[in-house]
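First, one chain by itself in structure tokens, the form predicted alone.
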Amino acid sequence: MDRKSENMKTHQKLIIEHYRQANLEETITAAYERAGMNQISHDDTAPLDEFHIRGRAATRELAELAGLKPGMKVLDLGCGVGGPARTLAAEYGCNVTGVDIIEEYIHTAKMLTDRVGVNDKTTFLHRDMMEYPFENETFDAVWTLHTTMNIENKAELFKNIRRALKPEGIFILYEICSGSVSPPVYPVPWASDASINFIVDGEELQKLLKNAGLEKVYWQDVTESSLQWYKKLVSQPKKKTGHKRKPGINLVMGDTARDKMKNVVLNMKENRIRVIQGVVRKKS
């Protein structure tokens, strides 16, 4: 194995160790049963399956900004347990292929999709998003939410995204960028330490996109609204014993969920991280 391949395998292992939750599918199934929710709808999964700032509201906002329409083929890179993919399928009529390196996420995504009934418009694949398994010019849109922070070679990622897009296709991204102070305080949802943290500032991200042949359509710093959302989230009281609440994102994030969320608030307050929304278009 050459050095590049060895480094990639090490990076994959670190990513998997950070995100994976053993028996996640069974844990979530049991949580719905305890909540008395033997039948669930797409609305019921919102507290659990939108693993990004502002949750399903942000998913819908990005879909509207990008002008996603019924029948469009969308590639969701780093799809997690499939929340955004199901939203694009159920609410916007898109045909979505979700890719994630975490095997437990893919199993859980398929289970939840089956239970809420949008199998006909979604496909989930256990793959590393840096490995390019698609034919060129396959998708109308590529979509990624809070994933590029873990990608060191963003130039290669963006080049592959451009290859995947049809002519005039769009790339939608919702990402954490670095601020004026570094490093971020750990742990955070995307990294327990610096080994898998590859955030860059917004200007660098735009430069990388432009160099890959992706032209800016929309770009917005949404740190302030993100901070207010997170403040509200971490200030919520813990669930009382015997009180039933819909299963939440803590099941996906694990035992350190509250610490990670508190550190996101701190990092935004101290300008260690920024949050951006972007829509770019493939140049002809």
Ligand SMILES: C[S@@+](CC[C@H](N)C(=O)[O-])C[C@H]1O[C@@H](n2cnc3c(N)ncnc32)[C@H](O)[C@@H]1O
Second form
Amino acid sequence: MDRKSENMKTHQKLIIEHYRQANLEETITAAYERAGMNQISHDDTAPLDEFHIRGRAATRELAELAGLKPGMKVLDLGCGVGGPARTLAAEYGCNVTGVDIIEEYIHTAKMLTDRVGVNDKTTFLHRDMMEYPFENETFDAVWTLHTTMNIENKAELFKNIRRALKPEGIFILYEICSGSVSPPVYPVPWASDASINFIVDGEELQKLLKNAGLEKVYWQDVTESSLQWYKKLVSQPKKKTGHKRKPGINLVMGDTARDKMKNVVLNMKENRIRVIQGVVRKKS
Ligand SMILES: C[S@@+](CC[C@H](N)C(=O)[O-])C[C@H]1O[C@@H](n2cnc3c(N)ncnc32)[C@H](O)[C@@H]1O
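What would the structure be for the form predicted in complex with this ligand, rather than the form predicted alone?
Every chain and every other molecule in the complex is listed next, the one we just looked at coming first.
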């Protein structure tokens, strides 16, 4: 095995160790059963399957910003358990291919999709996005939500994304960037330590996109509204007894979910991380 392949294997191992939750499908199925939810809808899964700041609201905001329309072919890189892909399929009529490196996430994505019933418009594949065979000019849009923080070679990824886009196709990102203070306080949802944290600042990210031939259409720092969202979330009154909570993202994030979320807020407050959303277009 050459050095590049060896590094790749080590990196994959670290990513899998960080995200993988054994028996995730069974855990989630049991949680819905305990909550008395034998039938679930796409709305019911929102607290559980949108693994990024501002949850489903952010997914919708991005889909609107990007102008996603029925029939568009979308590639979702690092799709997690499939919440954003299902939202694009169920609410925007897109045909979505979701790719994720965690096998349990892909199984869970398929199970939830079957249960909420949008499976004719989604395909989920267990793949490392750095090894995904990006075919030329296949997608109207590529999107990635809170994943490039784990990608060291962003230049190569962006080059491949450009190749996969049809002419004038768009790439939508919703990502964590570094702030003026470093390092972030760990654990965070995307890393337990520095070994798989590859955040760069917003300017660097824009430079990498430009160098890959992707032209800026829209760019916004949404750190402030992200902080407001967290404040609102923690100040929500607890549900009265008798009203069971719907299963949430903590099941996907595992035992340290609370610390990870707390550190996201701390890191935003201390300007250790910034949250950005952007849309770029393939230049002809
Ligand atoms: C914070 S989660 C976001 C999941 C999803 N995009 C969402 O917003 O609900 C980051 C995801 O990126 C995936 N990921 C990280 N590195 C990856 C890689 N090299 N290839 C494919 N997926 C990757 C992780 O497995 C995880 O599901």
